[in-house]
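Consider the single chain below, provided in structure tokens and representing the form predicted alone.
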Amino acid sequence: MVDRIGEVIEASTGEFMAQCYELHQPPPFGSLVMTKEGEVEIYGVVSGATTTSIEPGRRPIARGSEEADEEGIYRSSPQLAKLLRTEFSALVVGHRENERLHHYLPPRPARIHSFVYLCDTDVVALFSQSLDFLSILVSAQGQADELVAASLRHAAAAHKAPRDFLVKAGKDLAVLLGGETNRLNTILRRIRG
């Protein structure tokens, strides 16, 4: 876990919001991130990202009419990097406490200003050996189906046998979504990309 990408700016037991250190550089939708609360590692799946003004209620204005490309806007107005921020939300899907990995919510939320790390493939493969976290994703508000599919695509890429992983995930989803055949089929189509 060497890729520190931001800090927690808002937290609850079930989710956290983090501000990225780099403007326009949120972690990918559906990727696994980690933060801490004391000695407890808290894992979340990235469920959304935004780039906004740092001043509430003040929207950025268009500045590129005289520029050849979008990067020219930032070169001619370097202050923009300080006036804008990129944030992302993560749905908490598990935690590690006393060397044991749990696929359910932690006892306490992450601390404000805790560092957030993008999990490497080894951590993703280890975390996704158990698919017990899928029940949290399936019941998420908003774009739950998209989130489940994106999370499984990211996790599959971390496994030595991605197809076997996805077959197992599909079976687990079939159980979780027992009477929701249309929803299951939609998620399975999105997993294939």
Contents of the next structure:
Amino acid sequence: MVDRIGEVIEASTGEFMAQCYELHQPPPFGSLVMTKEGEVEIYGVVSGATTTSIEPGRRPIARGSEEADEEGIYRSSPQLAKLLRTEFSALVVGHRENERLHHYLPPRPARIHSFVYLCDTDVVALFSQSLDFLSILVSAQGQADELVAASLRHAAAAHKAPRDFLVKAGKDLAVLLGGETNRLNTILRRIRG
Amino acid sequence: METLHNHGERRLGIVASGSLTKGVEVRLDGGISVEDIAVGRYVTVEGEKRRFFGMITDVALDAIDPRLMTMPPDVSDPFIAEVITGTSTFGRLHVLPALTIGGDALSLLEGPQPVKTVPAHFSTVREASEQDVERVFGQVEEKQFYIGTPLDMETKVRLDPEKLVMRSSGVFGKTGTGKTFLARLILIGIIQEGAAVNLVFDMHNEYGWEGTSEEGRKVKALKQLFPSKVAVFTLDEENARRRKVSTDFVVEIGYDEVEPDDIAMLHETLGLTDAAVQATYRLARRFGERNWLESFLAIEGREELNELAQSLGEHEATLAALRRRLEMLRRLRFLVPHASENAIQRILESLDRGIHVVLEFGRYGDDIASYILVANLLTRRIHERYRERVERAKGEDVARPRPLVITIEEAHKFLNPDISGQTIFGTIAREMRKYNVTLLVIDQRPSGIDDEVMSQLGTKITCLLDDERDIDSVLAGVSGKSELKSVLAKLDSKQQALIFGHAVPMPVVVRTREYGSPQSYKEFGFREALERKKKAEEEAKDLWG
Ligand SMILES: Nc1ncnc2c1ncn2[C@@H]1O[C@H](COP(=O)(O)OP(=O)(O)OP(=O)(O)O)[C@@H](O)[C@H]1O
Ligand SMILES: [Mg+2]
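Can I get the form predicted together with the partner chain as well, since the one above is the form predicted alone?
Below, the chain from earlier opens the complete complex, with every other chain and molecule after it.
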């Protein structure tokens, strides 16, 4: 089963941004999501999420001083949920075309308003049978090491032998990172579980 | 990870670089621990066109990033350690390819061939399977001799006695490494396959009736295993009796059989000056070849000696010193004025009948002078007879004598550079098998043996050596010398040997086959008395119904 969680609101070949249907319910950092471009399934690893006001430049103000708990704020101002939105970004790590999985970028980016699904463990396990997508993640902008670690933790959970999976992934990373011993160490410490 | 216990096909890694002369570098796969690898083991390399067969000659550790060594990752964490090994850090093997096996139709037809190239980059390297080893060393048939098994394998490694005896060969290794056990096995191989007749100069009484293992256990020697094919001769009947060894012949040597040449071989052992050695030849001219020693030893008084010196034109001091030194010969009971029976004749008769002769030295084995004197003296005469017969066989239509192998321990005493040019043993080693006589030399200090003699040895079997000079001398002139060197230096201190040369298709490290258990004797066809009786009874029953 795949879970529909949002819609693409910005897309490029290597990345897309989606808005979640549920406020405060983005897919976990490092998890695998899927969207479509025609017949092509585009897979991405969730690389970050934000929740902001829908009007650019306007920030919510603090409202909870009189409330007993945080949920109370939303109960007292039900319109609030409509003024906020949760978005997440995903790095494209592969696609499926004609039934075949490829661990490299698709020919075209996702279309705006394409639905985005959270992949279930079967799909995650299948997709992460090849670790070729790691090369995309290690060269990501920003917190690449955190992202690599998170996505591997995620993928490991979908495998029958998580440790074996992580050792294999670790070895691939050791090769990918070559001389970058520090980065390798950082990631390994984050996935050793 | 794959299990350590192999069925022979475990993948080890890939070829990373290499050359024909120096061998190839193999990068170990991550899952393979360097600790599971031992030098001396065999591997196969799947080249693009052929399969290569080679030996691991070195194991090394390496890292992609040298910084890794200054900032080691947290390898106390088993997970991190497992990731790092084989990737950031990895093992390296050095492999010396020796033969190509199979792969293309031609090599399947021709059998293993010497290598003329190296396998391509990234060729897969695997542990050799039992079948691969068998393909290289040949299948050992039931009655055929084998010397041991390759490291961590069950396949038997054949040492071809026929090929072995074609040229002289050597067994080396430092003390206590198993030379004597190996040599005894080799002699058994020669006897079993009838490749030659043996004459063994048995310094420490270990080859004839029984030897001892280090734990003090008795092990059977040749006569017990092959009673009808082996004769034990002794120089020391008393000692043999005390050891309850029944001997076939007691060897006596007459003074009249000792020639100046025999004394010359002792110059080092007895501390004779050149002048003293020269004097023996003059004495022989004066008293005659057959009488000189007895006559000289009979001189007791100083005056008489001085007179003799004067008449020979020798210094008195030279003769006096010679006389003193030769006095020790009188203590040797086997030396008698005139031997009642000719030992050389008896030895030759036995050899002619295909009976192997072990000459035990009894207590005289501890006296190196006796050993050198007797071995030289007998060998010189026997070799002479062999030469005559071979020469005659060339002219007339008579058979050449059976190939003869002469075994000596402490070979450097006979073959050191100072004397190897003069001794009969040096001659035999150099002339190869011209007269159907070859040597099996046993030594713990091969560097003491003349280089030229070493280079003439067709097959060398060496246990652990740790002296650099000894290692160099054994490996001189071998291709892949520096690689084999590291293999040799890493042998176990017992019952392991590196064999190379004529009698094996490629260098091989073997665990020497076990010797001394009832099972081991059985493999040589030995039957306990009870069993022999039973068999005889059975045969009788078959015969009479
Ligand atoms: N093939 C073998 N089978 C069983 N035991 C062996 C074998 N080879 C060696 N050994 C053990 O090792 C001991 C030493 O072997 P051996 O006497 O042959 O050594 P060596 O090299 O001849 O020593 P040395 O230099 O003192 O003459 C033996 O007494 C025996 O216990
Ligand atoms: Mg010995």
